[in-house]
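This document opens with one chain alone, in structure tokens, the form predicted on its own.
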Amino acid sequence: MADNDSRAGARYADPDILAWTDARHAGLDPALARAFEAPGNEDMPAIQVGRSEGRLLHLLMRLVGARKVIEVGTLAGFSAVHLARGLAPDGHLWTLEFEPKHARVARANLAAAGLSDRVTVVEGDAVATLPTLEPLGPFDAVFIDADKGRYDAYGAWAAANLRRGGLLLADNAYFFGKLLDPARAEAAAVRRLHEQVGAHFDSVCIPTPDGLLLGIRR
């Protein structure tokens, strides 16, 4: 009989069934695992999205045929290389990134990756930078893993700039688990960004270990 306790995936989520899973699923061959890896490698803070996660990321670009596509938070790369692998052949990644250190290991990883044609890397402040990309859109997806405190207002930049159909995606959608702390500021944005994406698009919490939110633009 199925278990229809929302909190299953929990209990069976074993780091030995984790690992196993990710091996057969979303491996990384070595441009991907260069990325992976260089938040350890050059003193970054390892806060990339997980194997499955970003394996994810790159089969939800194939499915709606992804040609231009904005992403809030770069870091190493990891997440970028799967996005931009997923774009149909003549797309474009903008990835929006604040340190300017993270933003040249990425270069760097996405250069291995072959992929330095296929994806920009903008530098600065995301909320100065977003309205600069708004001529180049309407976009198909937007992916949001940036300071947590912005998330409504990234959240709001995508529903602007989303065509019909395009996706929504925000990692750490539990806030590590404090979504529903009332004393931080920054679990009310995500809050809110979760009510934008409600009252916007057709949308699930998926239950990954910090959860990942999902919207199709209504």
Ligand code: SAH
Given for the second form:
Amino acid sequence: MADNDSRAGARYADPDILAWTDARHAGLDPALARAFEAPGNEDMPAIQVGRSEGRLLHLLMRLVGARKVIEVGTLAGFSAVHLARGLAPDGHLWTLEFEPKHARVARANLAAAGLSDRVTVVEGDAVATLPTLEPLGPFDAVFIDADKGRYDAYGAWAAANLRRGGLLLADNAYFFGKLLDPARAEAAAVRRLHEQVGAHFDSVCIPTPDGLLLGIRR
Ligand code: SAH
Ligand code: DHB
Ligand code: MG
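Next up, the form predicted together with the ligand in place of the form predicted on its own?
Time for the whole complex; same chain goes first.
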């Protein structure tokens, strides 16, 4: 029926429903709560993924049996805790962050979560650090959540460094609702990521509040 289209979430979800369902499916234990609240407490931008997106990242790592995972854009480590907890027992997450303060806060949050040995916070511009990680690949999943103007470059890196069946994930796939704005250069980079992933992966753009792109490498 016409109502059952991809805009349905925008009309049916309301804050009370989201709070009720989050409480049942996306609860925050102390380590997750600490990482979720850190941006607000540490004078950092509060731009971490939402609770249910974080939970989804965690479950996807388990579904794909992830052993080697890359995250581009750490912030305070909220999504990193979710990703790392979904790793296979011998797995490892490399999470890339160029703001020294963010890297420091994230390392403290990952230590508090007992994940220091399973996560490496790689400090520096991802454009420079990603090539240094290539010898560790191929990877089981790559989660892109940093500078939107380079989403196309990060997507190309992921396509070249994921195993077959590996997952490409990207937050803000609607580019803050400006994806189709012809005046925004960054929007064009996010659109190019969609074009690449749509052409070369089995893919979907999940209608989270700002879109979560998911592709399985062929
Ligand atoms: N994934 C995190 C949120 C990341 S916010 C979470 O959900 O918890 C985006 C982060 O990317 C910011 O901390 C920002 O400093 C970082 N960043 C932006 N451009 C970057 C770049 N070129 N290289 C590395 N990190 C970058
Ligand atoms: C911003 C970045 C993000 O990754 C996000 O999810 C929300 C906002 C930002 O740069 O403003
Ligand atoms: Mg984001």
